[in-house]
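What follows is one chain in structure tokens, specifically the form predicted on its own.
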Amino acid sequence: MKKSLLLIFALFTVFVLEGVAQQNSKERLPLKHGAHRIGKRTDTEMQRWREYGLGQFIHWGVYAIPGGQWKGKTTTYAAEWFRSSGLITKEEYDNLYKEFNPTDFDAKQWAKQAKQMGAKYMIFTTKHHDGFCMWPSKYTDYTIANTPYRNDIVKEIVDAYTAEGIDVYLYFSIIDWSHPGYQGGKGITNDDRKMWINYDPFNNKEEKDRYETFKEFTRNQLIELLTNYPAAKGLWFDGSWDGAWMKEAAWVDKLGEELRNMHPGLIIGSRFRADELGKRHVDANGDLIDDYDQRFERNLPNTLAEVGGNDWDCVMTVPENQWGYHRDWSLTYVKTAYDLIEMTVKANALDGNFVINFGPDGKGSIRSEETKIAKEVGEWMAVNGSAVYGTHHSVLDKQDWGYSTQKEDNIYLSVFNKPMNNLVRVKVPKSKDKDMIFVIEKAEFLSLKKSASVQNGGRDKTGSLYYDIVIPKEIQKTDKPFVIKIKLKEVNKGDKEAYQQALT
């Protein structure tokens, strides 16, 4: 029976896979600094990624003392950018922080509270658009080292979740507008690749000489990064979308290889650059750059095929734009723990991750809507997490009462659609022997730790057979999502008795 559930995950693997091929081979360009690698990593580090499941993003700066706030006027612009808001003069924002203090942070308690939620990953921002370092960086002096509360937050952050387990990913933004060098680009498509071969992102020499400086402190800063923190798995860039720094694609490609060359294992997703004729993410080829695709930043795949066969993570928001702290949540749609619930399961279900933000204010305190929230997924995971931690997509096809995700020969139904009748329908693969069936050898309420009542259902107008979990009276009354575990197993449609043996 195991082999024949693998055999059919196989050939759906292949299938997506080969459709992947096919568009990508419809013209094959000589990149240099396209992607380096067709198809997936294969070592431990990565494999340990893709087991994820759950993590956490904190987005964390300056532009928190604000929250979106000034002089008694609201933004409803994104608070992380609250610098180009127009609330707020340059002058004004580029001194904040020497007000910052967060005597409320506790890297301990928020890495204590990641763990409850059940994150097996966090991604911090060392550095947003703005420039200023959440380590005591030796390039500029715009850093925590010049603040009221002067320690290295980045380290803290990063001793105490790893000492919790939880794996470190530092943020970095290419973007920095405290830095004399650095330029954005003109504006310029690149769908035009002639235009973009010809294209100079500057508008004189001074320019660009300037952000040759720009270019340098980047890269010591990196360096920099991994040489204080090399308990840190990956970097995860932003800001990578101007044309200067998409123009350069040697350089960039390069310095790529170095960091990874210093940090065996290092895992970088699509974000980081652009091959030379300015695609990203995927280049000319269609073929991922990089470690896994970034794409799916606020907004989930709905198929596998859409995921092309990569890697990959979605990383969300509880409100719908703010990833700083903004003191007004009013504004826009909160998410709730049970939307965020089902966003986790949907993208392990697609072969992803999931990832959920939380913006702590000025004083280093993680709102409480956001507690509630952690603490509530965390309740979830803690009893259902088997249906997240190292699953993939699962043989059985989307099924209108929520996701089913698979480890091994173990499926699992968390079903967010509750039935009215109260059986949860299950079609089951056809076997690929004409005189087998799959039935359900065993089910399995996670929440109760006991077996299921299973039904004969039928079959569909294809023809597949379907069979119907009855919901036991504790779970009818449940207004949170639950999860049944089942296994499949292969039997002659002839053979009546082990036919009957399998409905419980």
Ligand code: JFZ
The other form holds:
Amino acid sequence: MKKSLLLIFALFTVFVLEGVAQQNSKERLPLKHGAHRIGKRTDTEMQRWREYGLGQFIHWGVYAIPGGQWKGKTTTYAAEWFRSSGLITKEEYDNLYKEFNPTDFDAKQWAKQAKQMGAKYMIFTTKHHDGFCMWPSKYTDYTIANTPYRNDIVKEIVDAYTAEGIDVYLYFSIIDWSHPGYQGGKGITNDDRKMWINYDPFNNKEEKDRYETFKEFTRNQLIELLTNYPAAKGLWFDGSWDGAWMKEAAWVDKLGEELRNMHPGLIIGSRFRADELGKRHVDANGDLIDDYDQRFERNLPNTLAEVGGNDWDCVMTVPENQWGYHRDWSLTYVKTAYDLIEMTVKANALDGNFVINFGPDGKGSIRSEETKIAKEVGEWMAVNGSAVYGTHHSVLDKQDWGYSTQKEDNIYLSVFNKPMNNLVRVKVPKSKDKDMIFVIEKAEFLSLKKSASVQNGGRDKTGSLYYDIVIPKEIQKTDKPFVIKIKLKEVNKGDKEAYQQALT
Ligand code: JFZ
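Mind giving me the form predicted in complex with the ligand, seeing as the form predicted on its own was just shown?
Expanding to the full complex; the earlier chain stays at the top.
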């Protein structure tokens, strides 16, 4: 009797599990070129990436010469898109390289400044949409080798930053307006998978053949970059929304594999390839393609839920949407160092990295506004960087005074809205054990290096336990954000002394 019951139970279990499996496989599409991994990478290279916290982006190319202005006219368009601004003819633009001679360029100086800012990695535009190569590519004449400057700028950058201990990532635009095989923008925006599968971006065979030469050119250049600059840690792709590129899911996927094989540990973001159904960043099953999410460009998430458990970066311009050098920064709001510090902390509190963009001018100088920002961010990071580097979201809920990050059992409270009463009210989590509560065991202001006093424990309207940390005189006057490092301890409610202390 017992045995037959067991058998029935076993059969029933198998039946139920089978049903669940079938349901899951029905929901999931059998993609060949979607995500090749579910969840985060766990290797040391990616762990290193995750801990950077803060990075620097540099957009530099021949567009820095006009700097958004031509023949007395100024564009409000992104300066690095100047070729299509309407203010310059294509011919004029495509001859600018003959004047590219950045005599003020000093890669070591740039790297020093980035290090002083606190950047742990940097992304450099090796080739933007215009197709101009900052390295002497064998596969085109449109490169730095044919300018009066001649020297290999990518090499100078990779060497100088690597020597400062800053990891380098190579920005590479799939869009290339200089290549005859590139066909530009032939996408459809349709969610119908059948339409996408049947869609052909080309009008005739000749176009299709020309695109083959472009694919080969792109592959050659990427292999060339990884061969010439093996110190680079990854590739930061752009322009992959191009319709013809998106139709090459299988080919691009294979190329990615080839690049990864030649460069173990290589890091590639979600803006490289689409799946075979034309889905970018996340595939048709909703899984992130490649190593980290690049969709938060100039647009930070607000909640951990939006991040979906993935690694991600947010790259940010200082003015609104100007990446390359633009002479006139009076056209839009220009972020302050403290805006950027707040974004850096916010990104890290939500498990991402934050990257601040710089656009040096045509001579190779970093503008004074950017130098000032680098200095101010750096001064703050030198004191408070432990709230950023290697941290992730903390066990605390989001609270009005700012953001909290955590590394091991250290919790960092970055206060951006200083409370008027000079008490930082910290709501602590509820213990899983109903007999236990959290108390703040230790609190320290990073800029003072001395412990802070914690007082007035109590419960708010929702029943959550809180403590108030007293802002000392030295900090009461500051107009800058500051960080309090705390440690929590779980104590038994019956531990009268501790509990009393928590509630007085
Ligand atoms: C692209 C480039 O067109 C731009 O010049 C710059 O290099 C930037 C970093 O990348 O611009 C984008 C790309 C993607 C989005 C927005 C602007 N996006 O996904 O929202």
